[in-house]
Amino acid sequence: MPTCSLSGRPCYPCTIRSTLSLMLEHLDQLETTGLAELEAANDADALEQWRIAYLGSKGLLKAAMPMMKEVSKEDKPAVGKRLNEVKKTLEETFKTRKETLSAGKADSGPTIDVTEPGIACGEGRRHIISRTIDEIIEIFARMGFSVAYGPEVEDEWHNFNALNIPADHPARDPIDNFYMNHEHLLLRTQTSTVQIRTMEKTKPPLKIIAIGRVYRPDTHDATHFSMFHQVEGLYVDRNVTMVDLKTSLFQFAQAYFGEGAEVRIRPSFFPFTEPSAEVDMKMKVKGKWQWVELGGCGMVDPNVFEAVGYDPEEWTGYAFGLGIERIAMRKYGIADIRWLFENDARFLRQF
């Protein structure tokens, strides 16, 4: 007796049954075997082996297709819809196996002996520059100061005009300041400007610090950079005085660097203080004591306080302005103040 094109048994089925529902049969048959035997494919070999049964050029499921020929026009729709059906289900199947097995293989790598002695961490450390700044609020905030913030792109009346400084000062001149636009904007050349905006908001008596960079055109050597970090102070209160001023400088120098610190004061100018002086501290520069400056200091100019709305009759003030860079070059024996901006982490390391 022949057998079917389509089961391989005898022929006398398909005079019971139809064609169509052979071939749906088969279909059935081909996906319910192909996802047993992909779930039992546990290495890319077995899967591989699977891909090329299943899903390859001589596979089975290319050689259901031309079974299409044995199914009448009409129920080709049915048959053709099912056999794109369980191409998709193989497929698909096939892809999740293989990126379950995938991913089982990554994770199963060699045992870590949890004996061994582990691999030490280099510690991180606050930058010197972070480091001296709170050592600076920490020591004036016991004095009785407070911090004070502001911006670091400024305009001219905060940066100049409220601080005395004339349009025709050479201050002001481009080749001294970092100027943004047409707008007269500008990187603050330093934080009296932050004095300026607390005092425009801020009725007297008040006893502020304010940290933050600065930014000046100035040539790079052992003790110049173009940005570097200021702490201003300011005390406006009555009846306050030079001596006042001297004796907070004093403090905070013996109380930063030791009793031993050696500070001096010398007669200089500055347009938004009268009287005003250089506040200089002796330090090793390539090897060689001598005295550094470490910035400006005075009494508050009358001029000032009549642009922030103060009563110079009635007010008296004190301001200084010490680099932040030479403190701590001072403090940890620095000798250039390059060093603090290179980021190496040798040089970081020892602080």
Ligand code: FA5
Given for the second form:
Amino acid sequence: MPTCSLSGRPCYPCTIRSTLSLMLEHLDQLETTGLAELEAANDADALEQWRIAYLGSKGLLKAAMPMMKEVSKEDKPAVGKRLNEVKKTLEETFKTRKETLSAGKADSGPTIDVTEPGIACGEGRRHIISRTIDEIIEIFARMGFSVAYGPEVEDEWHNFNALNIPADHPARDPIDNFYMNHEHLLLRTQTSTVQIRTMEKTKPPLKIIAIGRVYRPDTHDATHFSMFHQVEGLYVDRNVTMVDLKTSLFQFAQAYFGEGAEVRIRPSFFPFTEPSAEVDMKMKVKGKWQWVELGGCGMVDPNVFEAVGYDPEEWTGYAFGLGIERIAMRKYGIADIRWLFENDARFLRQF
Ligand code: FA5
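Let's see the other form, the form predicted together with the named molecule, since the form predicted on its own is already up.
Below: every chain and molecule of the assembly, starting with the one above.
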């Protein structure tokens, strides 16, 4: 086949230039070959070569322009139209192909060296406080306590009134509480709120623990944080005494801190218990047995029973509340409560 005088490629229509159909056939061939070569161009270099060959100033499309001179006046519009169509198709397909190739390149990313050692994936574990909570729940469950829950955003009734804390009591001072902006709500300061919520909806007798976060605007130091956890215990039945209270605390101490652990209660005051006491437990701290203060306890005050509709003549009960961070800190020898909440994985993965 002779070489096209316009394109410089083998081209049958060029042998007979006189008819419109052969001109159009030439353009069809240009389009078909161009698209096929474009499809085969697989990298930026090949693409650029193709652009120069077809769309460049000395490319095949430019070379086809003089064909217009060869056609008769009445055929010019048809050839011109087809010429524009081929040009548009090649230009647009080139653009799309270029985008596809560069997107593919971005996806494939840098070359991977499969022989390089991988990045070690650290094994996660539960936070030491979550694990302590699980252990505490398990021990009290064995002693017949079920778990009760209550909201962290509380109203004044459950945080104060029903707990026999009068309206003018200093414990209600805004400086000691995180109050919300409206409707006398606050972040609960103690899990004793759950005593009230449980008794309001449950008839006695009952035996529950409540575990959760409590909030106080205390200054942060080695033993105080503004958010911490408490475990609350409440046992209501007929003829419950301080002996039952101390026995339960003792059983917990032995189960959690091991044989040799002891419990001591010292007179104290809480508005919702009468009598009230501080709870100390004797446990091993750095190999030595020591007394550590963990919380408060007492016999449920008759005013609390009245607030929830229990008859104080018929029912008696004990309650206690222990700080969970303090328990975990002693057990694991953690000197500073702040370390528990800094979330430094190097510290947390020790436990
Ligand atoms: C109470 O919160 C009472 N509700 C406990 C109670 C329950 C008494 C039932 C009687 C009957 P207290 O304010 O002492 O008590 O707190 C109990 C424990 O929470 C403390 O002994 C301590 O272990 C822990 N605790 C208190 N404040 C903080 C704090 N800022 N950071 C960490 N732990 C704290």
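Remember, predicted model here, so these are calculated numbers, not experimental data. Positions refer to the first chain, counted from 1. Rigid core here is just the name for the largest C-alpha set that superposes within 1.5 Å across the two forms.
Undergrad: Once both forms sit on the same rigid core, is the C-alpha displacement of residue 216 at or above 2 Å between these two forms?
TA: Shift at residue 216: below 2 Å after core fit.
Undergrad: Superposed on the rigid core, does the Cα of residue 117 end up 2 angstroms or more away between these two forms?
TA: Yes, residue 117 moves 2 Å or more.
Undergrad: If I superpose the two forms on their rigid core, does the C-alpha of residue 50 end up displaced by 2 Å or more between these two forms?
TA: Residue 50 C-alpha, core-superposed: shift of 2 Å or more.
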